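Just the one chain here, the form predicted alone, laid out as C-alpha cells.
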Amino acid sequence: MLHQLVGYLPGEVALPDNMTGSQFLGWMRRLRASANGGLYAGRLLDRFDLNPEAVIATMSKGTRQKLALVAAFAHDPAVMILDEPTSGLDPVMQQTFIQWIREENLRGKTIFLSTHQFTEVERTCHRVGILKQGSLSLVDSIDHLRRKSRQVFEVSLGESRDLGFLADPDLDVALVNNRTATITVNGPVIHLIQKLSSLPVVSIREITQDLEEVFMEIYQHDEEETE
C-alpha cells in the first residue's frame, strides 16, 4: 500500500544496465501492483520525450535520469519525494520538469524537493527548509523569507555629490559612482528616506534579493550567532 502512495527519486540513480527502459518500467509496475495500467507512465514518457526501448547501459546520463523520473512516479503517487531531480537534464527538460511539478502540485499532491538549485526552489516550492550540519535550522515560506531579508535600493542623483555622508549604522552604502549608490537597509526604511530627503534624487529602485542571497544571509547570520 505504501509503495502505491509514495514515489521516491534518489539523488544517486542506479538502474539495471541489462534491461531496456520498457522492461524496467514494466518490472516497477508489477512490483507496485499499479492500478493505472501504465497510463500515467505513458503520459510521462511523452512529457519528457523519452523512448524507453533502448538498453539502459547505452543511455546517456540525461536519458537515464528521465527514465528514473518516469519509473519513480509512473504510478501517479499522492506523495512525491525528489532528491536533486534535474541532475543531468538539459535546460529544456529542466523547464519541462518545473512545469510538471507545478501541475502535480495543483492536482493536490504533496511534493518534497531536495536541491541545491535555488531557481528550482523559487519556481516550484511554497515552503523552504534549510539544512545546516545535518539539522533543520529553519522552515518558512518563501514569501516570508524575502520579507525578513534586508532591503536593498539603488539610488541615483541628478548631480554629483559626496555620498559618503549616507553612512549610518542602519545603512550599508556601496558607491557605484558620485551620482549612484547601492544602499542596504538593515533597519527601518525611514532612516534611508530621512538621509535622502535633502538630496536631488532622480530615481530610487528596490533590488529584489533572490533566494540564494536570502539563504546566504541567514546562513552567515547563524554562524555569527554561534561564534
Contents of the next structure:
Amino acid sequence: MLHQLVGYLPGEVALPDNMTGSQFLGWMRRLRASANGGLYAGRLLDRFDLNPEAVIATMSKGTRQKLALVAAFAHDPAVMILDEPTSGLDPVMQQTFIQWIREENLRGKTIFLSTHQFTEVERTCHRVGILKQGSLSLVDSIDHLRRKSRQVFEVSLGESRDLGFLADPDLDVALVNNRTATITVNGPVIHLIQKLSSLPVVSIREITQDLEEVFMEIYQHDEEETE
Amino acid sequence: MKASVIALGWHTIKKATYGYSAGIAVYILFLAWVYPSISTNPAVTRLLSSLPPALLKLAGISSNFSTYTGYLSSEFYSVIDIWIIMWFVTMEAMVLVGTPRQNHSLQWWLSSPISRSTWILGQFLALVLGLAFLTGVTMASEILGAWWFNGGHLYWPGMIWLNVVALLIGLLITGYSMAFLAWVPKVTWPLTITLIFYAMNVIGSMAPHLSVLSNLSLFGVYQPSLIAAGAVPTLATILAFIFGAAILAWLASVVFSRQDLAL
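So that was the form predicted alone. Now I'd like the form predicted together with its partner chain, please.
Starting with the chain above, the whole complex follows.
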C-alpha cells in the first residue's frame, strides 16, 4: 500500500488535542499495523528528546512539531514528504533534524522537503525545485544552480589604482577601497582575466553566492522576462 | 473493516458515553426509589386526571403509574431518554467526524493505510456501540431498580421493547448524522433535522387533525406508554429502521470518499 511507503508531515500541524502524545502514537501504530513502528518511533523519540506522555493540548508548539515528526515517520517510510518541518523547532533541534535527514537520505530514502529556509535546503538537499505562482519554474541540482548564476570575485591590487575603469557591460565593479573591488562577471570569466592582466593583482577570491541570492536572481530574471 | 478504526472511535467517545450512562443510571435508580411512594399516593393520581389529555400525551404520560414499567415510560422514556439519545448521537457524531475535519487532525488518521469509507464506517459503528452501551446501562438500571426497590416487579417485554425502539431511533439518527457530517463538518444539519422530526411528532400528537406529521416523523413509532402496555412495533418497522440506517451509513461513506480533504 502506498500509505505504508510514504510519510507526510503537513505544514500546519493539527493534532488530536484530547489525547496524550503516547496515545496518539499508539493509535497511529495500530492503524498502520506497522511491525517496526514501535521500534523506530522509540528511536525518533530519543533522537528528538521528546517525552510524549503529556496531553497534546498542553504541549508547546515545538513539542507538537516534534510529536508530528515522530508520528509522520514512525513507520520508517521509504518516501518522506515534509512541509516546513523545522517550524517551531529550537536551533538545537533544527540541527538534530538536519542531521537526521542526512542520515535517512544515506539510508536510501527519498525525501521531498518544502521550505522557505535556504540554509536548510543547502544543508540537506541535492536537487531544488522553485515554485512560483503555483507552478514549478525550475528544477536543478544545487551545484548546477550556483554554477549557472553570475560569478562574483573580490580582486585586490598591490598598489592603489582606480579600478572603476574596468567596468563595462559584462563587468559590474563595486569599489571596496582604493586597492580592492568586488567584480560581478555577467559573461565569460576570461574577459575579466584579460582586463586584470595589466594590473598588479595580489589576490583573486571567488565570492560564493548562497542559495537565497541564486533564488532571488532567478526570481527577478523570471519577472523581467514576464514584463 | 479494521477493528482498530472502531476502537479509535470508541476511544474518542467513551468518556462521554460513560458520563451519559452514569447520569441515566442515577436518574433511573432515583425514579425506582421514589416509585413505591408515588404509586400509592392518591394525590398524584388526582393531579394526572386533572391535566388536559393533550398535555399528558405530549409529556408521554398516557399510562397510569400502577406498574413500574408504565411509570418509567412516563417519567423517563417519554421525553428524557429520547432527548438523551438525540443529543448523544448528534454531538458525538460531531466529535467523531465533524471536529477532526474542522481542526484538520483527520489527516493523521487518513494518512494511515485505511480508506475513507472504512474510516467513516468505523466511526459509525463506534457510535452504534456507544448507543448500545447506553441502552444496556438503561436496561440494567431498570432491572436493578425493580429488584432493589420494587420487589423485582418488572414487565420484561415492555422494558425490552422500549429500549429496542429507542435504540432503533438512535440508529437512524446516527445514520443521517454521519451522512450530513461526511458532507459538511457542522452539527447544524443533523441537529436541525432531528429537532424538526421531534417537533413534527409533538404537533401530530397534540393536534389529531395533524396526526399525519407524527406518522412522517421517525419519532412517530416511539409511543412509550403503548409499548409499556405491550404494543410492539411490527417486524417491517424494525427492518425499515435497520435498513434505513444501513443505507445512510453507505451514503455517508460515498459522500465522505468524494470530499476534498487533505489526504
